[in-house]
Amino acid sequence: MLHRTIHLFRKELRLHDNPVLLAALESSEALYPVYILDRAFLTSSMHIGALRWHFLLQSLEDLHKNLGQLGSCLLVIQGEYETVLRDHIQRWNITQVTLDAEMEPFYKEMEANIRRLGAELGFEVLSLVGHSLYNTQRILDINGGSPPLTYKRFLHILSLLGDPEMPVRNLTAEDFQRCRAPDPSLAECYRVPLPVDLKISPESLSPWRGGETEGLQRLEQHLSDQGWVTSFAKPRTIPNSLLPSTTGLSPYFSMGCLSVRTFFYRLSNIYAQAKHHSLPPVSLQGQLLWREFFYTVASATPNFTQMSGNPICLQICWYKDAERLHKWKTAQTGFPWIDAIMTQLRQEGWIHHLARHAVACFLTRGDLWISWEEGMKVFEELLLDADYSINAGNWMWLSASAFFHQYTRIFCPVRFGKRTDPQGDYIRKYLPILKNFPSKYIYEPWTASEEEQKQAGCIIGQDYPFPMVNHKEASDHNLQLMKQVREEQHRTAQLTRDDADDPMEIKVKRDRSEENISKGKVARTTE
């Protein structure tokens, strides 16, 4: 018997490589494509901020348009998940609910509740994996039921699993013609809301527009330059380039507007035609595998997004300083490189991964010694590509709470940015108050004379703040704190430690570091 199906879009906001939507179409006589806009869930569980709201609504509008081209439509129903489902399952005589399988605790709980509702009301539930390269449970099973805690071990497990499943075929109008579409009046009743309908500020400065159509266009644009694809090495990209020096596809993967399996196999085809190409962990495919690594660890680690009760995370007595945290968040640290990054984040919802490294190190082990959980929450609110697993994993990494062990490498908030943008063009764009400073002062405007500050039209301490800390003193002190923590919690630190050095990290002043190591000293490198 063919089903009457509600297909629930959650994160797979696309029509290409959507295995559970394809299965729904093949098993149904009537299909209702539904997105439940549960505002309480999105704000409490996902902590979605204004820019991400814009991106989500744009993605839903694009999905509605693409469904319309195939003879269907998207129904956006506002309300609490269970209430909406209970009402419409009975109203539409639904016999099946299909949805994308996700690994976050709040999505797992939602699926469990839907299955309980199915048992009560008599409908079937089908969920399939489509947001990751692999079913993370298969990786856990091969690893004895626990997650591989190092990238090296993770790659070994993948070598036993083989390549990911191929993307499923594209959907066609014929697929939808076999199912009865929702009545057109429903599309008007359950239209995609505008930002103003949700009392969200209509202004959005982000250059990233949401949706599958935009994501696929960006994908094709990058893949057309096969030389760039084959030679891509993530550590060699530029954090303060005025245009993204990486793909900038992460928001589309995060929301499911783009399929990671599609990207993986398109890359494989390009690599197969090249004499030489970069390899994991720094290649483009390597970036997808890092994503998969964090997804796998997060799926089976209790309290992954917090320090307390997290078995792989060092337990650190971070400072609680609301004023300093606020200065960091609002780009008032007095370090132009840090403040420019935080300004770009707030305005556009995206920053380069090395820029993320710089501001995360500054907040945590580098300068302010404030918990990575606080930084994670800010990124969760402001980043378009905010992701439960990757966000928490990277914050643990960058605070040296887990995964990363070369904790003596501390990013200098002056020299790091200057290395790739000595003229300070990035700072001039995002901190226009400093744009008239000569290049020799742009990263350290407090070193300019009073007369030079007047000529630049910016008095430090009045128009732009003095540095909130002495970087050398703060980082030296924090380095000793971290060294003590790691000695006291050696067993926890070793859980996520690979035998080899971290291959992702940019290494500068390397010769001096290696010379010190060869003499038996611990080398501290500011990058």
The other form holds:
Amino acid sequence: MLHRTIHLFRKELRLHDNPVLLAALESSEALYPVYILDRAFLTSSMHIGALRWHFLLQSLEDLHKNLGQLGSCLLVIQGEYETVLRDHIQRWNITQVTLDAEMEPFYKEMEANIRRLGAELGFEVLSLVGHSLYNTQRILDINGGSPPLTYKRFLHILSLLGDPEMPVRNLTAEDFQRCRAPDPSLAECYRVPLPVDLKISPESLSPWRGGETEGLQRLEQHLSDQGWVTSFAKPRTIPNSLLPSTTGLSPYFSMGCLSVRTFFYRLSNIYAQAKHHSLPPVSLQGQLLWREFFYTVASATPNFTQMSGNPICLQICWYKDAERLHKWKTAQTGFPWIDAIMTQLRQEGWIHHLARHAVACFLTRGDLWISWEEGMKVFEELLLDADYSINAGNWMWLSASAFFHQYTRIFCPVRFGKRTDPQGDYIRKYLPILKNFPSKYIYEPWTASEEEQKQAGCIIGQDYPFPMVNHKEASDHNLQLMKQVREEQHRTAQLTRDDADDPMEIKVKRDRSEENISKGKVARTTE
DNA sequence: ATGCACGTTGGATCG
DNA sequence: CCGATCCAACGTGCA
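Please move on to the form predicted together with the DNA, as the form predicted alone is already shown.
Now the full complex is given, and it begins with the chain already shown.
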């Protein structure tokens, strides 16, 4: 029996390598491609900001256009998702809802709610993984149910699993011809809204344009340079180049405009044709695997995006300082390197990975000692590639709360940027107020004499803020704080271990091992 | 058990 | 302008 299907686009805003859309087409006589624009959901769960709204709407418009070329269309329905579904299931006599499987708690909850609705209203639900290279559950299973907490261990597990799933075939007009498309009048009624319709500022300074078409173009452009692809080493890329020194594909992966599996296999093909190529963790494939790493850990860690109740996160008494947080967020720290990065982030929605490191270290363990959760929220709002797992994972990493522990390695807000941009061109671009400062002072303009500041046309403390902290003092101080936190942590762990040695615990342990032995016996007898 | 190697991408110095 | 080396030194995991 063929279904009448609503295909719900959530994060897989593309037609290439879209396994669940393909399955929907193959099992249906009528297909309604739908995006439910649930503003309350997107704002409260994903903290989506203006730039990302632009990117999302552009991606939807592109999807609509690409569906149109295959004889279908995209229906963007605004409203609370459950109400929208309830209304249209009955109106369109729907027997199946298909959707991409996602791992974030709020998306999982949405799927569970849709399944409950399906049981109530009598439609089937099909979801398939398409947003990650692997079904992360398989990685957990191989590792004994818990996530691997180091990249190396993670790679080891993957080597046992083998290559990721291959991308599914491209969709054609014929696939869509077999199903009835929505009536053209519906497409008119449920068109993709404009930013102004959603009361979002119509202007955007971001050079990134959302959509599968743009994503694929950028992908091809990068893959055409074989030498660049095979020699790519992430730490060698430059955080303050005026044009991105990395691929800049992350927003497209994050929104699902591009398939990570497609990219992974395109890279494999290029590697296969080359004599030498770089390897994880620094290679391009290695970058996809970092993404996968954080997806895997996040999928199995409770309260992954917060400190409290998060078993892998170091518990730290961070300062609460709304004023300093605000200055960091709005590029007013007085350190040009930090403020330039935050300006690029605010204007364009993308900054280089190492630039993220610099501002994250500055906010947390380096200088301000403010919780990584605050930084994570700011990134979530401002970054086009904001991603639940990767964002939280990297913030824990940079704040030395999890994964990374060499907390004596602190990024200097003056010297770090100098290495790759001694003239300060990056700073001049994003902080035009400092444009005429001599290179000698551009990273620490407060050290210029009054006369020199006047000549440069910018008085520090008047036109541009003084640095909000003395980096040397602040980082030394924070180093001591971090040391204390870790000593305390160590003591607590010791106490817990001692507790675990009480007779009850030992008994439990013994019971478990006996249980295992008896299991072994059972296994042997059945053999 | 205790020691040792190791970790995506710090910083300074030297050749 | 690089790459190599050292500095100082963390927790984790393995032998």
